[in-house]
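As a starting point, one isolated chain is supplied in structure tokens, in the form predicted on its own.
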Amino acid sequence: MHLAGGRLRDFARGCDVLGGGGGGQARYALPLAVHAVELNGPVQVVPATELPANGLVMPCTFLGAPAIGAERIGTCREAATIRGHVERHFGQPVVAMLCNEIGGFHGAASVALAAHAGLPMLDADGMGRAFPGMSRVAMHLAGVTPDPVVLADEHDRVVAVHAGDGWAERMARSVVVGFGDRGVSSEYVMTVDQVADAVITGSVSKALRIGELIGAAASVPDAARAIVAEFDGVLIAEGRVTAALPEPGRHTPATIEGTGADEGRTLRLEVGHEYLAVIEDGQVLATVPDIITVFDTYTGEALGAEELRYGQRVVAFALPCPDVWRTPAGLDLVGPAAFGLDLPYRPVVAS
């Protein structure tokens, strides 16, 4: 499978759904991916079984302030610079790039990074959705070390950080501040034979399939119904946003009042960097780490948490998270309590 042309738009749509309101919007990274593919050709998506066992898989993603990134979009050639440094450090070739975070901006941006680095993309990622924080990845749970964290900017400046799990992100972000608050990083580099137990497999294919379902649907609610039917999710409600005060990085509840068949229902949506929980009459309907998505029924876009506004007509649904996040260790890292919620985790189960 290759990513190019219309598939890029489908893929970006799927990434926005898997973002669960977090990770920024993939549609803003889509021009980067389209431009990179025009310059370098389509990006091949491969399973780990087609790669040499001792080859290196290089996760890669943007790091820094989103507001700065809107002005300094970078070149995505930073990935080629990082690839060269990683290969010199490990003395082995990099054979594939891994998308760190399939949800939102970083999913679509990974296509641009892979194209400029001249690498195929592994059909996998580190989260299966979007989370804030460098260590909230399956590689961390599998015991893969983040060292070295290799960072580059668009001027080919490269810094390698050897700080261990506890300090890697803090030191990496300090370096990126020196870059002007925008850079590209790679961490948790591993060999192909480590990948099976350390990543979320099939993420790229899943995002692409979700995008195809959206494109084929006759309406936005139909798209939501098709997605939950194929991926064992739950349709929560159609309604109208009647209260929303999004503040980036802070928990702020929003309210959705049901319309149509859901008339009379009132849902409280806990909003942080992403959608954290949906509660109705004191009952938890869905919560992190499962993926809560809110579609704008007029535009058809999956709304980022910071895009939620009073008066929007929406349809909300939830998809199950990857199994690794439902383990005790996974819930310690990304469960409700990890995001400051005093709520039980109730797994999304298809009815």
Contents of the next structure:
Number of protein chains: 2
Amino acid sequence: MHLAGGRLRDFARGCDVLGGGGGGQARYALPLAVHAVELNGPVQVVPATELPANGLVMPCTFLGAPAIGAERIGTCREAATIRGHVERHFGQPVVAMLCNEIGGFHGAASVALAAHAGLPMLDADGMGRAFPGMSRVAMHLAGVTPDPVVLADEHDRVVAVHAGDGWAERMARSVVVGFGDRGVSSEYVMTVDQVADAVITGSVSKALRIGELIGAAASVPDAARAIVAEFDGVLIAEGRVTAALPEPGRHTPATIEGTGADEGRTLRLEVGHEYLAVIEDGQVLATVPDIITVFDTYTGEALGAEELRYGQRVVAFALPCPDVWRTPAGLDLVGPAAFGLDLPYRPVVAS
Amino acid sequence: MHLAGGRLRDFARGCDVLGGGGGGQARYALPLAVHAVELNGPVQVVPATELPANGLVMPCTFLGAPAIGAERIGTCREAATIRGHVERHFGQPVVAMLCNEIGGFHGAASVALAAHAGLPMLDADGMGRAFPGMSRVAMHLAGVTPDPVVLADEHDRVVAVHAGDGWAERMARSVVVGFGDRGVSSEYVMTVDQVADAVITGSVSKALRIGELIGAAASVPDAARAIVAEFDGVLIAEGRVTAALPEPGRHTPATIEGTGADEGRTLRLEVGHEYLAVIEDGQVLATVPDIITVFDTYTGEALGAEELRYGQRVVAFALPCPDVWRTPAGLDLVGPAAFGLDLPYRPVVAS
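Given the form predicted on its own above, produce the structure of the same protein in the form predicted in complex with a further copy of the same chain.
What follows is the whole complex; the chain from before opens it.
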């Protein structure tokens, strides 16, 4: 399988769905991916079984303030610079890139980073969705060390951080501030034989498939129905946003009032960096780490948490998160309490 | 030659003299050096001719906010952590430490860093005095690259910066902010055969000798006279500070009114991070990069630029800077204009 042409758009749409409102918008990374593929050719997507067991898999992602990144988009050649440093450090070739965060911006951007680094993408990612925080990845739960965190800017400046789990992100963010609040980062480098238990397998093909379902659907509600049917999710409601005060990073509840068949229902959406929970009449319908997605009924775009506005017509649905997040250790890291919610975790179960 | 016991105090006194008011006070680093030598034994001071030509010389210095460093003094084992990283990076053993900045705090601290790293000190330094800024070193003028800048904190966290000359310091400071505003840094690592033209030779023994002269003098003015006689300097004046508003990092002129044989003279001292110039009746008596030192007549301590206070009895004198700073390239980097002074450079010449 490879990513190029129209598949890039499908893939980006799927990334936005898997973002669960978080991770920024894949549609803004799409031009980077299209341009990178034009320059470097299609990006192959491969399963771990097709790679040499002792080759290195290199996660890679943009880091920095989103507002800076919107203007200072980088060249994505940072990934090639990082690849060189990683190979020198480990004395082994990198054989594939791993998308850290399939959800939202970083999912689509990873195609651009892989293309410029001259690497295939592993059909996997670190989260199966989007989360804030460097350590909210399957690699961390599997005990992989983030060291060295290798960071680069678009002028080939490279910084390598050896700080251990607790300080890796703190130090990486300090470094990126020095870069001018935008850089590319790689951490949790593994060998291929480590990835089986340390990544979310199949994320890239899943995002692509979701994008294809959206493209094939006759309407936005139909697209939502097709996605939940194929990926064991649940449709929550169609409705209209009647209250929303999005402030990125703060809990700012929004209200969705049902329309059509859902007339009379009132849903409360807890919103942080992503959609954290949906509550109706005191009942939890879905919470993190499951993936809550809100489609704009008119545009078909999966709305980012900071994009919710009064009056939007929407379709809300939820998809189950990867199994690793439903373990006790997973819920400690990314369950409702990890995001400040005093709510129980009620796994999304397809009806 | 080795540094231990009473020689450490002499050395620290000499470092304060060579600081020219800048670089912080060596007396505050003296306990670090004493403790490190107690734990690790005396530090050998060696000329480059006694070291293997292809061995590495590792400059090493504390970095961060002085106010933080006063409370969070580090362990100096950071130097051992850095040594390990440098040796792995270059694949060669480090055979000596180089003091970056002999003047003030960092001169005395370098003994502690060398002791903990298990290294002798090269009888040399990077400045021959104190300067603010990572690139104001002889290594920079000689074209040595600062990369990699290797930084560590007291918890063995290590960060390596490959950013080139222009960004090395910016990135290093960002990293140190991440450490909590205190760390140890090494940059401009060289092989022994590179040092001849790239360091200030003899700095350590010079500081030690100055300290010995102070210890042997019958009075503070006598100490000043002995130092200028041996090191081709000039005595400027004895007097009293009659105006001083020290604000570190800002140009805040101070006034010294002559006493005794200098009665009736009025000197204006331009003060920045260090003493930048002495002016009398419109004549420049001394400027950076020459070393202007102000002794407290009662304590015999070389006063830091931020320690000047109204009413202090002082003896001011100047020593010539190393020749490398008197070249056109040297004056570009550290001449009066580099510190914002619209003054000509008038080299100190022994009368």
